[in-house]
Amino acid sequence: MNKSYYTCLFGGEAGYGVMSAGSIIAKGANRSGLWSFVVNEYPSLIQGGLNSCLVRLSDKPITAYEETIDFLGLFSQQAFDCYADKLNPGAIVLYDATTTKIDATKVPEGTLLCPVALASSIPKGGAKIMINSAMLGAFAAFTGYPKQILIDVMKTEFHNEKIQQENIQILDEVYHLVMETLSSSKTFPFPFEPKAEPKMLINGNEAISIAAIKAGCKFSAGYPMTPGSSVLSYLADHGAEYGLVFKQAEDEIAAINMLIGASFAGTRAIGSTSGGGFALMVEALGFAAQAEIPLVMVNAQRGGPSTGLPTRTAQADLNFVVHASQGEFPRIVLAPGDIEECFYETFRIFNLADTYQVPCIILTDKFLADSSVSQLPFATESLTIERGKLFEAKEQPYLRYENTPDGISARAIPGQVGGRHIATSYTHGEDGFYSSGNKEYALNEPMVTVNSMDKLYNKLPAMEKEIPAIKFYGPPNADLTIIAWGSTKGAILEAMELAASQNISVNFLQILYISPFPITATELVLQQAKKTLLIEGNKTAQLGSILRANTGHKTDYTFLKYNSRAFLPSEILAKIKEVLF
C-alpha cells in the first residue's frame, strides 16, 4: 500500500475513553518515527453527545487533517450514523454488535466490517472506560500496528499500577481473541523506529502556557472559558513549580483587573478567555493602554455570536480584538498559525508588551488551541527576556509618562525609591496627574489630550519596524497568491503542496501579526500578485476589510467557511482550481 497518510477515527460518548484511545495511538506514533495531528471534537455538554478522537498519522509531519477515515472504532450507534460516509474504500470499522447496528449500505464497497465484543471483555464490577483498552487491543490486531507500542504508552499514562494491569490485561486479550478467531487485514502502512527521536505531542494552547513560563511570567488569573480554558489549567497545573501564582477569579473582569494590578507591581503576567469572556474585559484593556501597563491576554476564538458554539472553531472575533474597548489605542494582536508560532511568538510577545507598554493579545481558535500535533522540542538557548525601558532612581524629576521621541517612557515598580507617580485611565500629562483635576491641568487640556494620544501613537513606527509580522511561502511569481491569518495556515500550507505536485503554482502570504497592521510588508508582496484569493474562517471576510482599509487592495477572489470546522487541504485545493481554471 502506498499512503501518504493514516487517518483514524473513534466516536462515542463521553465516559468511553475516546479521546484517551486516539491520544494514545499518536503517542505511540511520536514515539517511533512518525508524525501525528489529533483533532477532538465534542458538544458543549457537562455529560453525553458524540464525542470523536480523530488520528492522522505520517511518515512525515503534519500541518493539517482530512476528514476521510481508514479505521473507524465505533463506541456508538450515533458514531457510525455520524462518520459512515467518511470512511475511504478498503477502511476498517470496529464495533460491538451488541451498542452498533450496521449498515452495510451506507459504507463504501469494500469496507471491512469487524464486529468484536468490546464490552464484555471489561470484568465484572470494571469501569465502562475500560472499553477503549478493548477498542485499543482489536485495533492493534485488525490493523497490524505493533501492540506492544500501545502497552509502553499505557504504562506512562495510567499511574496506578492495579488499574494500569487491569487496562494493558484487557488490550491483550481482545487483540488475541481477534487474532486467533478473525481475519486481520494489516492494513497500517508505516514502519515503526524503536529507537527513534521520540517527540512532544501538544497542542496550541499547550505551547502558549509553556512559552509563558518559559518568558518569565509569574502569575495568571482568569475565568474559565472553552477553549481558552485549558491555558489556565495548564498553568494551574504545572505553574507552581515555576514559582507561577494562578488565581481563579469571580469573573472575567476581575481576572483582567488582577492581571494589570500584577504587572503595574512588575511581573509578568497572562490571562486566557473565549470572545464572550473578552467581551467582559474590554473597559480594563482600555485603562492597561491608557496607563500604558504591559499586558498579554490570549483569545481562543469559538463560534458566536453570544454563547453560539462553545466548543468548536471560528475566526470570526478578529474585527472585535482590533478595535476593542472604547476610545483609539495601538496593541498588539498576534495570530499565530501553528504550534511553533503559538511557541516562540508568545515567547516574543512578552517583550513586546514590555517593550512598548501595550496591551497584547494572542488571537487563536478552538481548532488551533485544542489540536494535538507532533512536535520536536523547542530550542530555547537563543530566547532571552527583553524588560523594556525601567526607571533608574537617578532620573529625577521622575516623569512616568514623559514624552519621548519614540513614545516609550521608563517604568518604576512600586516601592521603588524615586518612582512614584500615578497611574490612571484618565487622560493625563507625563506625570500621570488628571488633565481637568485641577485648575492648572484644566487650563492646559487640549494641549495635554493631544500630547497623551501622540504618545502612545508615536511608538507605532518602533513596533512596525520591529515586529515580524508576515511570512511568505512559494515561489514568488506564482498564478496565485493566497492570504489568510491563524489556524488557516496548516491547510493551506499542505494545499500548496498537493497543487505543486500537479504542476500548479501558489504561494501564501500569512499576516502573523495582524495589529499593528503590516502594510509596508504586504503592499510589497501585492505588488508581485497576479491573483489573490482570501480564505478566512468567518462569513464576512474580516481580513479582508482590514486589508482593504490599510493597502486599499480587495482580495479578486475569497474563501470563507463558518459551518464550525476548520479548513481541509483537499478543499481549498479544490479552491486553488476553481480560481485558476
Contents of the next structure:
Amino acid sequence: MNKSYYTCLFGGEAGYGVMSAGSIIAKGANRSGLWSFVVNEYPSLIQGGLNSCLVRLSDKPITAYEETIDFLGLFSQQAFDCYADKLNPGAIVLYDATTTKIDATKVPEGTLLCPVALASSIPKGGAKIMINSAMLGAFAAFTGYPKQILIDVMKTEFHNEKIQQENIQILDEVYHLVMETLSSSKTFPFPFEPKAEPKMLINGNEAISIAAIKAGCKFSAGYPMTPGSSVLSYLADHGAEYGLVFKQAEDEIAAINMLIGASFAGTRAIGSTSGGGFALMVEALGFAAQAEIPLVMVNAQRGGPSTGLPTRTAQADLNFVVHASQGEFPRIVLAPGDIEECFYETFRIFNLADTYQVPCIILTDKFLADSSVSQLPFATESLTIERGKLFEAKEQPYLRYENTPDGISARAIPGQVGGRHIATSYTHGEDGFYSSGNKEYALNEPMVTVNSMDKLYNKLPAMEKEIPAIKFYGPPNADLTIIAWGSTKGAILEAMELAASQNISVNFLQILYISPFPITATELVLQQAKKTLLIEGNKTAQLGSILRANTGHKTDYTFLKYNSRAFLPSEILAKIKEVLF
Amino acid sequence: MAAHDINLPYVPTWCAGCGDYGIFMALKKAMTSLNLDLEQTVLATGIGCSSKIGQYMNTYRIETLHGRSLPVATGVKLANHNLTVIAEGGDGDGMGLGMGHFVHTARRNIDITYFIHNNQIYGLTKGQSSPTSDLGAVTKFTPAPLGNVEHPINIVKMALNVGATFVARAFVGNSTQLVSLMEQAISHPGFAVIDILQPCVSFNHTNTYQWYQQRVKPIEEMEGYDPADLEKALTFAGLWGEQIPIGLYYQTLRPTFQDSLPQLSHQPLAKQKIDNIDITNLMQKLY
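With the form predicted on its own done, generate the form predicted together with its partner chain in the same format.
Below: every chain and molecule of the assembly, starting with the one above.
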C-alpha cells in the first residue's frame, strides 16, 4: 500500500519558532498541490515548556491527524523524551547534539538519527528563533522537500528584508552543509507541482473571523481568553480596513453588554471567548434573549471546570451553553465540525441572529479553533445578507414586540423616525412595558407573561424549518451509525475511510446545530440505524443526554475521550471494530 | 420639541415624594431646552427605581441589567456615534456592580453622559446598604447597633480620579441648578458624570430633603473655586458633612474615545453598507 501521509513534528521550548517552522512547511505544500493539517500543542507558559507543531501532509485533502511521525525535528531534550515512541519505521530524527541527548534504545529500529550543528549555524548575536531556519534547511536536505519552496514562503512570511535575508542564508548554509555529508535518503513521498492553485492555510478561528467580516460585522468586543482570543486579535488586526471596531473591554461582562448595545443600535457584532468567559457572560445572554437583540458569540472550548486546561481541547461546554441563563428561551447553538462550516455557518448565523432576534452561539474547541488546514478559497458569490424584519417608518403605532404569528416583530434602529421604543431585560408586553413599572400592566400581568413567553417560543417552528441542522455521511444501510458533533468530525470521516477500505460499513450523523435540536431529522436517521455509537470529547456524554431528552434514543455504545487531546482516526477505527466484532 | 413630547401615557410607580420625580422632571427640561432630537437620543439604564426613568421617556431606551448601563451605552455610541447617549442608574447600580465599568468608561472618555441617582440606599430591594451609604448607616443588611462599617464611595472623588472630563454634584431639591448641569453635561464632548443627591423617602430616613437642604452649598460661592483645576476639585470633593458643595466641580477637554478611531471618521458603523464585502484579500493573505 502506498504511503498516503507524511508527518513532520517539530518540538521545543517556546522561542525557537517551532510553530512557524511547521507553518512554513505547510504553506509551501499548499502552494505546490499538496494538502496539510497542522496541530499546535503548547502549555500555558510564555517561556519554556514543550511546544510542538505537527504537520501532516498528503496529496489528498486531510481532515484529521495521527501522531505517527516520519520526521522529528528537535529543539529540546523534552521533545525527544515525549515523541521518541511515536516514530514510524525509517523516520528521521534531526537534533543538535549540543542540546539534545538521544537514547537510541528508545526509538524504533531503523530510525535515522541525524545530528546537525543547528545552534552553531546562527551568526554571533543572532536570535535564538533563527534556529528554525537552520532546522528547515536540514529538513529540506534530509527529506527532499524542495528547498526553494521553503525560501519562497519565507519571502512572504518575513516582511523585514534584513531578517528575511538572514534567515534564508542560514537555511541555505545548513542545507548545503547537510547535503555535503549525505549519501541519499530522500524520504518525502509526494511530488510537488510548482504551478498548482494555492490553498489557504487556515484555522477555525480565522475562518470564523473572515466570515464575520464577510457578513458585515462591524463591531467586536472581548476580553482575552485562550482559545477564543484569536478571533478577537484577528478582528483587531484585519477588521479596521473593513470599517470594523474592536474594543477590548475591562471584562467579559462589559464585552457582551457592549455587543448588545451595538447590536441594538443596528450594527452586526461578534464576541469570542472560552467557557470561563462565557460563564461571566451568561447573565447578558438572557438579556439579549429577553430584549430580542441579535447576538453572535463564539465559545471555543478548552478543558474545565474552572480555569481547567487553558491551551488544551475539550467538548464539555455543550450542556452549559444549551441551557445557560436563568429562565428559558430559544437560542441557536451551532457546532461547526470543520473549516468550511466555521466559515459558511458563521456567515449564516449572522443572518439567523437578525432574522430570529435570538442569541446565537458558535461552539468550537481548541482543536478546531487552533489547528490549521489546507482550504481552497471560499466561494462567496451566493452569500447574501438578510437583516430580518426591520421597522419601516409608515407603520404606526409601532409595537417593538408585536405578537406576530411567527413570533418575530420588526426591529427599529435608534435614529429611525417613528421607531422609538424601549428594549428591556424585564418580561414585557408588545410595547416593551412591564408590570412593575406600570400600574396598567400590573392588572394583566399573568396574561402579559404568557404572551411574552409564547412569543419567544413561536419562533421555533420557522427556525427548525430553516436551519439545515444535521449532516449525514456514508451508506444509508451501514452496520453502525456514529453520532457526534463539532471537531470530532474530521477524525470520524477519516476513520470511516479506513473502515470502508477494510469492508466495514459505517455511517455518520453529524449534529451541526444542537439548539434548537433537530428532532425530526435525527429521528429519521435513527429509525434506519442498526447500531449507534456516540463519540464525544467529554466525560458525561453530553450530546447523548440531549439526544435522549429529545428523541428518547439511548445510543448503543459511547466512546468518550477527555484527556485534553483530540480524537485520532486510528482510535475511532479501533472502537468501531470493538463494537462490531 | 416640547417637554410633553417626551412623555408616555404611563404613570410612574415611584413612591410619593421620591427624588426620582425631580430628576425625571429636570431631565425632561434639560432635553427640551437643548432641543434634543428624541429619535436620535438613546437612554440606557440599569436596574432599580432610578432606572425605571427609561420607562417614562419617549426616546429610544434600553433598560439593561443591574450595573450594566455603561457598557451597553458604550456599544450604542460606538455603533452610531451620531446618537446622543445618556446613561442613568442608581448608586448601587453604578457604584456596586457597575463600578468596574464606571472606572473604565471614564478613563476611555467616550462621549456618554451619566446621571447617577444617589440616595445612599437600595430602594427597589427595600432598604439595604449601598456603596455610598454613610458610615454607621442602619439598613436591612447593616443592622443596629453597628450599622454600616464600610467607608462610602464618594462618587465625585472617584470620577475625578479615574479621568471623567466633566464632573458635577447636584441636589434634586435645587432643580434650576440640576437642569443647568444636565444641559452642560449632555453638551460636553466626553464622559460627563453628575452625582445627583436624591432622598429615598421610604428607606433612607437620614439623608432627607431637609438634611441635604441644610448642607448643600453652590460650589461657585466657595473660596478658590476653579472648575479647570483638578486638585481644587478633589479638595472640594472631600467635603461631605456640614457643607456639601453642589455644582460643576471640574471640566476639561481631551480627545474622546470615538474621535480616536479612524473607522468612525466617515460614518457610523451602523450606517455602513454590508452587502458584497470583498474578502479576497483576507483569503490571499493565508496562501
